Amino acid sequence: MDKKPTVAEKVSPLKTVQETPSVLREPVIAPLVTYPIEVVVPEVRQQTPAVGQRATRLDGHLHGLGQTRYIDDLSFPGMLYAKIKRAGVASARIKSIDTKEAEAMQGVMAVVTGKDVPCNSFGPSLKDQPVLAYERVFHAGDGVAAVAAVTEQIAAEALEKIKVDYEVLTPVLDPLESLKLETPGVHAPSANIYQSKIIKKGDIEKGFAASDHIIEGHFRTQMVEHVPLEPHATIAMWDPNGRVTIYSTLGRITLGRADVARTLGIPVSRIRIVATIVGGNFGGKNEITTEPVLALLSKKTGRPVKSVFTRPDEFIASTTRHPLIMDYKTGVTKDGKIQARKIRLVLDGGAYCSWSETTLGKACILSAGPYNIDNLYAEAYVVYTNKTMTGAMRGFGAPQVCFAYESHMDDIAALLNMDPLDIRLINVFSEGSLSPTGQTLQSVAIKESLLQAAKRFGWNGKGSADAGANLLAEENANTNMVRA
């Protein structure tokens, strides 16, 4: 009978090492292993399975049956009602603001001004507007006190209370007056011109030189407000543990936790940002307007606290689309080809940045429309104006130059007594072009959509379709003989 082994045995270490199997004593973690990752490239202009789909909307059952809850229909319990006192001046120093008997009144809470805001400054890019204007006033919608009480009703009789003594300055309203170098700067010792931009390709001179005719343009377009049906609404409350949650129709909360922390003087962490269903956008909720107030009336009352913009706030306190004066100066052969184009570009930005910088980039580097021009000298400026501030809006600076550069074509056209579709099919994008800051462009279609476009419209000009589609396909006959 075979010898039962004894309990050492069992438990060798030499013995127990041996007889694992080899798959347990790998290493824990398992060295990389590349996999081949193809990357699928979709057809060029070939429409997607969803394109063209019916969809169903994840909000629109609600939406249809008038159910959808926006800030202004949330409610919770102890809510005060908040109301900002707007400067009404467009330009001035503030020598002493007294809210002793709004204070005093029944039903409201508490009082803030600026000196209650830690960081008096945000922005998205430059740090120019103030929570609550405390010092100087650079438009007419600056806030310079905010009331929390039981009421709105309240809220708003308690701000024709609060006695504002101002120095009134001398407004700047005009952009170009504004660039002028002797104009006093209206956030002195700044600069007027706070960002500008220029963009040079080939000899300008040289184009001009070569050119049959000359034609200059000016363009103006003006201020226009976004009108969202749902306004600017704020709802915010802290709880015990010195966290502010914060109930906001901004369409960039990370942007807005990062103002809010700015101008608290409390870290991100402490700051939660509820993006509620938004009832209309635009570009004109990409920053923050009320929620600073907000906060610091909620915690100075230890109460939940909602603010909503009425239809004049939204008007003369929020962000509008900027106003540009641009001026145009092409030069084309008498057959219609473009030699040369020169730019310039004002844009009113209103009392404070915003999103000014962007806007201008896009606006300068799309101003020669979508067309082959050898030779062209763009610069654009944004300037301070004491006016409600300008920023974000659908396009970012592009229907402005766009109305103006297809306007001109329009004059140049009429000038040489060319068929508008005619001089813009001489003169458009083809594949392989070069924008006007050197991108080779590709997926260029606008010639077939230009072609198309008049077919269906039944354009009958001083040219024809016809003739813009041999040109297209002798363009098309020429690529195809390149690339073989």
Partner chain sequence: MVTVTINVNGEKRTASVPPETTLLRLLRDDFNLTGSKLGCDVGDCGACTVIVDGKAVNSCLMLAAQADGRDVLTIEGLATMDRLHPIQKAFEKYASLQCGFCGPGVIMSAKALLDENPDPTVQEIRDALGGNLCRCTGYVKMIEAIQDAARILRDEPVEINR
Given for the second form:
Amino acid sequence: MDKKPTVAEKVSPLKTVQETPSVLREPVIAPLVTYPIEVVVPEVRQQTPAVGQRATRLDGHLHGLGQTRYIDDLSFPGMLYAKIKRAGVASARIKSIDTKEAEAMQGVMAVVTGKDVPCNSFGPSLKDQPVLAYERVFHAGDGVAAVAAVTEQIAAEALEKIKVDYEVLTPVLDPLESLKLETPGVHAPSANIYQSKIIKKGDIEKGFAASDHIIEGHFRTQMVEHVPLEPHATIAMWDPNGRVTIYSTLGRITLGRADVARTLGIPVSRIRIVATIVGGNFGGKNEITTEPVLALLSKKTGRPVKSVFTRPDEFIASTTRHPLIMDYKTGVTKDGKIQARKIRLVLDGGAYCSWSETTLGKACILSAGPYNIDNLYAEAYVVYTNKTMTGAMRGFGAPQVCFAYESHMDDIAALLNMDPLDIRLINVFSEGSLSPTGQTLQSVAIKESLLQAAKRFGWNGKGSADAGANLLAEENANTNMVRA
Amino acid sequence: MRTFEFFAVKDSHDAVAVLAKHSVSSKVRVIAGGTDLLAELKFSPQSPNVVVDISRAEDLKSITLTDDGLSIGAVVTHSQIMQSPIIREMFPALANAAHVIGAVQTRNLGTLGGNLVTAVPSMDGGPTLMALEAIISIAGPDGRRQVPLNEFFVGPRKTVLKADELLAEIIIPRRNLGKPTHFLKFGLRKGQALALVNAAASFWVDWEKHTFVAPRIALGAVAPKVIRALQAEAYLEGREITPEAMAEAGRIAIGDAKPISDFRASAGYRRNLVGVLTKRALEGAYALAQAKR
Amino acid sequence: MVTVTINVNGEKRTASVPPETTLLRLLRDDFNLTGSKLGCDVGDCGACTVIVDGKAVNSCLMLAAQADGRDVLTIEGLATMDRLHPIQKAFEKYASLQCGFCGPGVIMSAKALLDENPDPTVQEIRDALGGNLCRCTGYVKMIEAIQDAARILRDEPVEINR
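The structure above corresponds to the form predicted on its own; please give the structure of the form predicted in complex with its partner chain next.
Time for the whole complex; same chain goes first.
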């Protein structure tokens, strides 16, 4: 019984495994195949057996029973509830945070602020986002302090007792202002333009010179929140061995683990993230939000801590879709062939980088549209502003530029007195076309799709003049997506 | 939500007694359907100390014809109004207005009385009742008092109700029973949307002269409270019923409206809607008058 | 504290809760019926829909004390041990739910509708789902499933066309 393990015994399992007859290990080893493996790839546009088949969702059964466990449906013995105090000012210097009164409240178990975070910065690309604001507030949704209490209500009341003294600074809100060099940096001394991309193809000056008409268009899109039905939710449990288990609505667990490790200053191996079924992500749950804060509260209290975003939190403190300001200039011949296009995109990046790099790249690459344009110049900039951060959302910038280039195509058709369908058919990509960045495109069926669509909904060469359009005629202001 | 003391009352007398007892020293709120109140309290740091639940008040639950007219109890839900045979027969506009409020779940909880008490300018319950010159019966410590609906609203989210008073009944006066009325709402979506503008029109027809008699037009979401388009009404009184007259009344009603610009719509867009909706509401009421003739 | 007794899914249950507790919190936190979800907490999304005395309501907009003595049906009360409710079955068959968070609310709205109206038109179904937001799947498959379930509940032969 009290035989002490020896060093030799400790290494022995490995040895045993090595010596185990291979036949015992067979079930877990893939069958041997000879290389090269023959991969059956269907021909382009060939109907595969998978297409048209019915597939049933494996999780549909539990969903329908209401038995799927989302994060907020879990609870653990002794669990506390956390709430985060939001700054409520767009740009400010934090002079002081007084948490004494909140800490003294009955039922409040712990309070943390930015100074308690071991490494107060994270982000999927630039590490420019604080876990909790420390010294500076960069947007109104920044967390400034967090409370863990025995009930959600006590936590909410404790937030009101926390006094933050701000020196309010002038916020930068307009991305075009932010673009100017003389505008004070949101994250000074860093520049406000934090990413840019330029795509050049051919010679636009030559292209414009060869054009019969040059037309300009200016477009703007608004900020969009993902509004997943399930709000962001996290439960953190710090165990006495210094390991933390985090149940989270996170969609990218591995990335999240790295960010949690960085902010808490502990190795990745000490962090376990359990992600259950996510109740809607759409790109909004791609990065950590309050996970490190909850971990710290759990460490401080020794109890599991849960926090669920309120719907207002979702809007102000999670990522959103980038608003874009898009300037287009296109040269066309009188028969509708595009000769040259010049594009400038300004992305409102909000207070932090988040997934702006990806969005910027995709928006810029796709900004010319699915059209053969020999002479192209597209530039894109993403700038900091003191607003809710913008990040990943379905399409990464593609929907915004699509709104711009397709509206622009309609304007060109109107100028040339052409059918909007025809101008697209003249310019659209075909098999083997080169994308603006030089990629050879395969399986291109845009022309066929356009013709099919036109046939199916009975395209008559004009837009549909619906009676209801009269109501919308006076102003477009209510749609937000306005043509500037 | 902050905590509060909770009283469920069995009738309006009971409610008034609780209000009288607590409204002196505490902040008291009345809950019926709760669809407005709870949504407000959840995100408000201010909180009442006492909440009085009237949703079980027996004497406030019915839709009845009395000597005064049609009486709708304060806790009658929007769903009950939609399904009430007497309302569908006499005032289909009222049933239609109830149908465009919120969604099934909120209509099953929310009450017409609550809709009026919340007094948001875009309420869908208001214009039809305003066009029908409804009277509000208020229960208080000294018994009942009656206030015409257009004097009931004071401003956005403000009514003449005192802290110890309760909206008890909504009465559509006898002279207006069966008066052809039409209600229209324009929101950015069909479901779960606040009105950008809503409008109700109501008039009798003198079939011999084919003229408007006692025309009433009410507009929502275009002023700090639901308003009557008095200039448009004056224009129509005694005038021959023609499409042109209805269109002109719409144009005049624009002058009665004082809309603001907000994130839902600009003032100019709302003014345009006033013209269109007023005209269409008049047309709808006329179609109903013809059908009833 | 108020003492609330409700008949939930055919079973009488009692809890003592603070007066500001909503019916949704009572169901989720005190009765451990987590099928009803908190999505917006203000009655816009319908994820918390339950049926109270035969009517679909937002349980986040009803105080627990207001439900005292009433019959409450939640998503957990639809299926029996050996049989799914036809609406649940149809939702599974038509893959009407994707992330599933809106599902319990949608199914309860559909149940309330079919109890009142066994043969609803598409327009009536749309109206009944007007207070239930879905951000993934969309409503078309839900409407198909509800029509299918309605046919089964009416004992009509179901055409399998997909």
